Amino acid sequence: MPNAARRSERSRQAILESALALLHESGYADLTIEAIAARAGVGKQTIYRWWSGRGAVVLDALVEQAGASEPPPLPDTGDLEADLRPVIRAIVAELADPRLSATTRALTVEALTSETFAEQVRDRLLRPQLGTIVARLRSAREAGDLRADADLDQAVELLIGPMYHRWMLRTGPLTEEYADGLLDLALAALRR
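Structure for the listed sequence, which is one chain, in the form predicted alone:
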């Protein structure tokens, strides 16, 4: 007799892998539960038994793709600017990439319409990543490189928020030069 738990895990993996493959092939706008089910070789009811909709499937797939463990800490070379620059540039590059940006936009729309989904995105996808920046800023503050009264959560928002504003409203290009300028301005506000 086949093991039901193993069969369920195989189905779950097939669904997550199918969702990511279809996402990369056709984008979020064309992603449907029907297409995911067909690709994974499962019924739609199997997907709806585990997830509320395509956003939830994609979120689980992205979280699993990122890895179950915490993201690695940022380097601490003693030069905060040098340690943050590649991170800020990478975020800007991801937002500038049309393929990645389309998925992020779609998840953002879903998060705006569902507080529960927004909490899941924050807790499972964003907070672990942003936590690495907070930890590096904390280290810089302890070393005396940042103002002692700097609120580190606000400092992360100061670094990350403007790029999301530019990305969401399409107010200007997302370039390395923009990333560098943003980092320079934020650090000028945060330094002692």
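Having seen the form predicted alone, the form predicted in complex with another copy of the chain:
Single chain only below; no partners, no other molecules.
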């Protein structure tokens, strides 16, 4: 096992940047280890030394990207639906854009392939990203706007799951109206 202390930071960053660039330019199917190495000016072995495969590289790249800018907490105006609407709309908009959703596509494929990878995605990307929503829901529950017994993780799933499903299987349009409707529906289930 390699000695992390001696790791080349320059190579690490070049690899992560190259992976993201290639992912956006050519999609996940064309994202090969060889292409990443070539673009990063790095030997393949340097990738295999520190990552288990292209999925792991992409995950790290996205975590790095996300970690750079901690998401600000959602506003709490007292109106839960109004506070959540922009986030839901933003997520739907991202899914609607094939370029922006390329990373999500890649992660989902990899998560479906490897159990441990799924857990990594969940813990390192999903939870942090959805954390602000959970926080806002918690404050709403404390304010008595939601059922006192509401499971917040399940509540987020009720918001997120349907749109992912629609996105993956193209069962309907991913529009602002859809986002608003879904939010309305989900909150109807959660309110007292």
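Just so it is clear, the model here is predicted, and its values are computed rather than measured. Residue numbers count along the first chain shown, from 1. Definition used throughout: the rigid core is the maximal C-alpha set that superposes within 1.5 Å between two forms.
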Tell me, please, whether between these two forms the C-alpha of Gln120 is shifted by 2 Å or more, with the rigid core used for superposition. no
Core-aligned C-alpha movement of Leu100 between these two forms, 2 Å or more: yes
